[in-house]
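Only one chain is included here, represented as structure tokens and corresponding to the form predicted alone.
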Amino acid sequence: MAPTVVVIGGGATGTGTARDLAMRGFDVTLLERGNLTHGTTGRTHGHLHSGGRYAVSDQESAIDCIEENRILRDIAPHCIEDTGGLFVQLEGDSDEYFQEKLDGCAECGIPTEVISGEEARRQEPYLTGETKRAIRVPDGALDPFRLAVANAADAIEHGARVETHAEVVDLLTDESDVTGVRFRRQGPNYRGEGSEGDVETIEADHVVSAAGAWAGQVAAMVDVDVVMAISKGAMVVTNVRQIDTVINRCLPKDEGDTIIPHETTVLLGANDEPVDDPDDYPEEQWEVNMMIDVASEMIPIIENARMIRAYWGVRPLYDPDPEGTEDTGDVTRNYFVLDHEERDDVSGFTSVVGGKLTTYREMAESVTDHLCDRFGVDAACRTHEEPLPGSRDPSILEEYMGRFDLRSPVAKRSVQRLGDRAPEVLGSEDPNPVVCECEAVTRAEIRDAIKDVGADLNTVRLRTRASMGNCQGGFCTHRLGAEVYHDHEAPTARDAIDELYQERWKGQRHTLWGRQLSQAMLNHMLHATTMNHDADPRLRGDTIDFTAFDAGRKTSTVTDEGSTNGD
């Protein structure tokens, strides 16, 4: 009988671990307290690291990054935009550090090319005229949502059970052995099963915590200390894509010195501030202002760009030598597999902590190797060579651009998102209008997502990017809601619309000035006035007298001759 394993955490590392375990024959259940990517993975800036950022300060992490960068390009090309990256040196920046960066990249096996300031500006015209020279590296943009979903989908294909909205509230124990978990549903899972408050227990031979910044809280359930070095980082989103290349400042690692193009926007970030609680930390305006100021030194046009939202995430850092580190920016980005039997005399329990989005697959391989050794499973890892769902044939990108009679950018982006599922989803003969113009998402994609996840429009958003563009859902939220009405009752659809609108509003609060303030007010008017949500009788508990709308209306009849008469 296959060993049973529960994986806690539905981010990239958790879904990747579930996939690897399932592929090697384990009986796997993955539990995530929210939607997939609810924690750290859904709040990263999606940087596919070449390793260049760590080539001087943390070479072990840098080597991991370049190795996994190459693997992800093979197994998940549909989750990556190959933007390339530049480390730019501005006038006055250190020549000595520029050479240290080059030397460090060479030592870590990271390919580089030095280009002049003029060539860098030909590649990125909005770079400051103060650009002296730059180092090209194989950075890229990585879609964390599609990556985690693809891993979860493949885990399911290999027999895993995935439960979303399932918060682990306790670890089951038998003396010093962990024997399973107890979880409470925070709502129906992605299949629409279960209800909020339902409690379930799962017996397991082993429990793996891939809970990221929450690993300490999970370990505390069995009185094990896993002291995380958690730090928060703010990211700011511009309204258009001012650059097409990942831009880094070639200085010793600092805050806010990376700019990443992502879909139709650009992300600025991030800072590095230690926090105690991954669920409760301040989101401060000065952090947003600093991101804009630092980015504007490299790309001056950023200073006058419209910022459509800001968001914060927490890094799941782990520092095995906290006494030797004073700054969270110096904490290693490497990962650790903590065998709690060996470390804490608590068997049946392992944590995988630290690491980065780029190295999630290697983390999953390491913890799965650990369990294979423990259970005597003789099965080699295959996740580095087997493509994720949707990535097998990139050539269909061009082929389907014309086939579905859509504008080329729409077709291209649809196929990028869907990968080899494009024929299945887009092949319908039904009308397929664009629902979200900002992100070029069509009705077929929306309907496909709703079919899988139900009326949860925030999950539909994560799968399709609908409502994540310039207007932040102002013009497409009600259209998304209209698609929910096909299969759900009106109250469910209205709640789904409100939840999506609130999620979009949450991130805009720190960027409300200038044109973004005007856009936010327009969105409010569309939602609250046009859709009557600020005076919704349903919310006030009023009863609507529909007959009053017909008072004084003439009764019409149709004669045999087809004419209309009124009283």
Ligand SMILES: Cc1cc2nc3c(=O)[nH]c(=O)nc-3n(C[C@H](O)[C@H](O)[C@H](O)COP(=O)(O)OP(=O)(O)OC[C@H]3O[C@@H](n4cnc5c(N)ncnc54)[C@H](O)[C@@H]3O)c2cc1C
Contents of the next structure:
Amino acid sequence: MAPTVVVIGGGATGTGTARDLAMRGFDVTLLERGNLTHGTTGRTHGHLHSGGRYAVSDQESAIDCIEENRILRDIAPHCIEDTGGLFVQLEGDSDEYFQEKLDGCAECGIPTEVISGEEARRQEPYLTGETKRAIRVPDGALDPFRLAVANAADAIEHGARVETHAEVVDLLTDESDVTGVRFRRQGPNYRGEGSEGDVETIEADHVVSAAGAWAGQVAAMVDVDVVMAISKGAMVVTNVRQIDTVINRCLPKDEGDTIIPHETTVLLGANDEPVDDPDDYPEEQWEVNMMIDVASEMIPIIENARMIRAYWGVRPLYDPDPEGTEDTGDVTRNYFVLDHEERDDVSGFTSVVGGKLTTYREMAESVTDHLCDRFGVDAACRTHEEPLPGSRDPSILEEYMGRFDLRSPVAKRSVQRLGDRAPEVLGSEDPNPVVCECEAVTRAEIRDAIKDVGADLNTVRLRTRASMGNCQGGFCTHRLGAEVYHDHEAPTARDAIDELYQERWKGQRHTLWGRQLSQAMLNHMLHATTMNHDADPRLRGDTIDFTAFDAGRKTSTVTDEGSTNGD
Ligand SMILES: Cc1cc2nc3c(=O)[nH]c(=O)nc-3n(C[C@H](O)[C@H](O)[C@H](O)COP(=O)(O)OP(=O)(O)OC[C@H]3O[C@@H](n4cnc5c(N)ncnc54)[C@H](O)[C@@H]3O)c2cc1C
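In place of the form predicted alone, the structure of the form predicted together with the ligand is requested.
All chains and molecules follow, beginning with the one already shown.
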């Protein structure tokens, strides 16, 4: 009989691990306490690293990045935009470090090309006139949501069970052997099994913790110490796409100096601040301001851009030598498979920690190899050569667009998102109007996602990008709700609308100055007047945390801020 394994965590690492284990014949259940990508994977920069960023400071990670970068381009092209990347040197930046970066890339096998400041500005016209020269590297933009969903979908196709909104609350033990997990269901359950609040157990031959920054908490359930070096990073999102290439600053200290084009937006970030608790850390205005200031040094128009939201993530780093590391920025981005039998005398339990989104597949391969050794399974890894669902045949995109005369930008974006699932989703004769204008998402894609995940509009958002653009759901939230009504009762649809609206608001509240303040007010009025949700929140009996509202940011061009307290 196939060995049974429970994987804890539905981020890139967990979904990738479930896929690899299922492909090699294990009987797998993946449990995730939120929706897929609920943890760090849904809160990254989405940088498909070439490795250039680590080529001087952390060459082991740099080599992993370039190798995985090449593999992901093959197996997941519909999750990647091949933007290319530049490490730009501004006037006054160190020549010596520029050369070190070039040498480091050469040592790690990362292809580079040095271009002049003029050429860099021809490629990216909004780069500052202070650009002296730049190094071209094969960076890209990676969609973490599509990637995790594609891995989970393929795991399911290979026989795995994937449960979201299912929190592991304890590990079952028999003396010092882990024999399974106890988990509690919470909120809407995307596989539609069980009810909220149910506590269940699963017996398993082995438990893999891919719980990222929460790995320490999971290990503590069996008194095992996994001390994570967690650090937070803020990211800020602009309302339009000012650049088409990933722009990095070519400096040794690199907080906030990477700017990544993502679909219709650009992401600025990120800083690196140690935190103790992955669920409870301050989201501070100075961090938002710093991201904008650092990015504006390279792309000056960023300073005056409308910022539509800010968000934070926590890095699941693991430092094998905490005494020897002074700064969180210096903690290795490498990953570690912790065999708790060898390390802690607790059998049946392995953690996989550290790493990057870019290297998730290799992490999954390593932990699956480890389990194959343990259980004597003789099956080779195939995840580096088997394309993910949606990516099997990228040429389908052009072919399908031609067949249905889909030349509009809307159709093009739908087909790009769906990859080779396009015929199945878009092939219906039914009218297919646009539901989310900012991200060009049509009804067919929304209905397809609802069919899979139920009335959870927040997960529909992760699959389709609906509500992630310029208006942050102001104009489409209620239309998305209308699509839920087809298969669900009215109260469920209303709850789904409220949840999505609240989720969008969470990130906007850090960017309330100037034009984004007007947009947020407009969104509120639309929601309040069309959905009749304009009651005074105090009447709902909730406690209002007024300190959660940020003070806003003063910029030289915004003069209508009145009494907001800028920095
Ligand atoms: C600010 C920032 C920017 C980044 N940018 C990049 C980038 O551009 N490129 C890149 O390659 N990497 C980037 N990273 C790193 C990358 O995001 C992470 O290394 C990667 O996403 C981690 O994935 P994971 O699956 O290991 O962890 P996670 O995505 O956090 O997954 C762990 C999951 O476990 C779940 N979980 C925890 N406890 C339980 C429990 N008891 N029961 C059930 N489920 C549980 C959590 O909800 C979570 O979803 C960035 C990280 C940060 C913080």
